[in-house]
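One chain comes next, on its own, written as structure tokens: the form predicted on its own.
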Amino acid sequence: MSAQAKPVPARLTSAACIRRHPGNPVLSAKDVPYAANLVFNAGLVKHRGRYVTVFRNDFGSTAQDFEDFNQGRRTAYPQLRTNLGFATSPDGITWTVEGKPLPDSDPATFARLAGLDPKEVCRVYDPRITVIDGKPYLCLALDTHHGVRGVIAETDDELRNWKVLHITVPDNRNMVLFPHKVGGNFVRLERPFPVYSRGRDRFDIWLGRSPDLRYWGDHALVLGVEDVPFADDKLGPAAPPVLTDRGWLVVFHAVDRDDSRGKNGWEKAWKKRYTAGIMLLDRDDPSKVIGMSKQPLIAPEAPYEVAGGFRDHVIFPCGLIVEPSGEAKIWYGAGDAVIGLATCHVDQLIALCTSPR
């Protein structure tokens, strides 16, 4: 496999089956009776009966703040903060936000649950939500002192009283697990950051496997930058995967790079731009890609998507959830500033991964 980076087309364009959402954004800070000012990058399940987000809000800084630095109209950066927020939904359009972020969410508590040194974790964020057996669990990403980590915590059916049963060395996030064991194991998607071997930002979709959530291993690559067509930068899990009747179908976020990029977005320069990518993995050895659309799924294109956010030409998809008519909806962070919805027939998205890896 090369590590040489390959051209992307300028122009990336969603696949003619999605539909956005005319409501778009479906959440923002404006929805969240505390302080926000970014809402982004969420876990989405339908779970007894109604639909369940804990999302990621950023808070104490805005563009404003961070267009004063960029001036020189104020010498310090700007600091944002982060907790994580519950809301609920009928129909995954309209949410109820509770009235405060999630307080596992906090650092120091979340530290004391994990055993870990207060002074070691500096956030928790990224949630993605996986019901295994009737019961919930969380992948999140830790920021730490020491690098990025990514956690598994049982929790109860109102995201509560979580249970951390596993954290993982540095340096790890953008994990996701399987709905169900496979071959007697528990299985999930990860993205590793391997700076030293690969160069750069060449970072890749990995696979591990545990019998208990605790302890893992038989790790496997799923899918590398270089077997993507639209990315030259890094991939990464996005949503949970879903069993279908052809295998697992994966939605996942790829990257490129173009270093003649200037200001985009709330940062003084940003040169990266995000894309959902969807693919099926082999239903018994989901370590094997048997299908991949060569486009991407979703491409920043829509105003809320382009342009205003927190960094620019940014879609992070992070919830699918297929319904009993067979529409796929997916939900997405956009412009690392809302979060979006689109939707599909599951068939479509099937039929989009006719290509092999």
Ligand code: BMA
The other form holds:
Amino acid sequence: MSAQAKPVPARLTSAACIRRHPGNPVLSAKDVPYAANLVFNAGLVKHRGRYVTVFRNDFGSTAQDFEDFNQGRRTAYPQLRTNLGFATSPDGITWTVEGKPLPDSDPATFARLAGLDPKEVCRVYDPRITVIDGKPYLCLALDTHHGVRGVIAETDDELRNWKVLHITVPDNRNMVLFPHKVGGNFVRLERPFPVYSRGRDRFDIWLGRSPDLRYWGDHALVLGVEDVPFADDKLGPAAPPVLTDRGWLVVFHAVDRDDSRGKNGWEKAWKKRYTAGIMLLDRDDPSKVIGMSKQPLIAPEAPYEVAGGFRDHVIFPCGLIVEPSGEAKIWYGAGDAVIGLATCHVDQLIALCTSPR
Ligand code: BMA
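Coords for the form predicted together with this ligand, given the form predicted on its own:
Now the complete complex, all chains and molecules, led by this one.
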């Protein structure tokens, strides 16, 4: 039933046009004035003249706690808790982090505002932000005791008071909203995880449409793992799409798994690698891929991407901004530990999207 992906090369490199910011990581736990161990996977937009981000913060356990557990020096599995922080910046590089995490990201508070049983909600994480008609919306991943669900919430300019509009059935995450309607509907990319029929992880990128951001349908497959030569495990939408004169530019993440790689991060047996890919979707029917790069856009290479993280070898973009100058800026979680910034001219990104799917 499931289309087969080809073996992925052991060594992958970033596209030649990609420049990592010399100040990377641009945001990390040391910038956060409350308990913070891992600051990564950050939704990011330019809104009302400043860059704003909602970032994931994992806290409560350290690399040493995991090492002690892995070596049998402690019996209890180290627990990481998660909240979301808010920061603003004049340039996307130097950030001022607000003094407290966003209150609505607390699992019990979130459950109350979403009308869910507080015992059901485990954590809210991996935010993406899209501004539609001047109003910011959050897409969030929600771990519950009955599976992973995708959330769409309307919010204010400080990304503070959330109004939950929609929560998917499990399992779904990595949802991103398009910044305006296409063909009269709101549109999102999403990544359901169909395990029953696939036998193992092999998760693809899908699209959904909605008249009102609450009710979603008309789902269509956009990109399968088998279409991406540097993935054999799963894909996920990364940053919200950006409209260019050639179509919708979409950064996605692509995952391959190599069991011979051995331990790869704080966990005992993490064996996957996350790269970023780039594709163009049709302006009028964004379920159609009109171009894709067969090579990764960003592969883990820098020291903070390949070592020392909760999971090493992870590039997990959540924000893409194309400046008026044409400079494209991609913010990404690196090694599940810090936030990096990579840049490239938008024309070069488009030029990479040469292969039809
Ligand atoms: C995914 C999610 C992300 C994480 C990534 C790499 O499954 O949990 O939050 O960044 O794995 O560990």
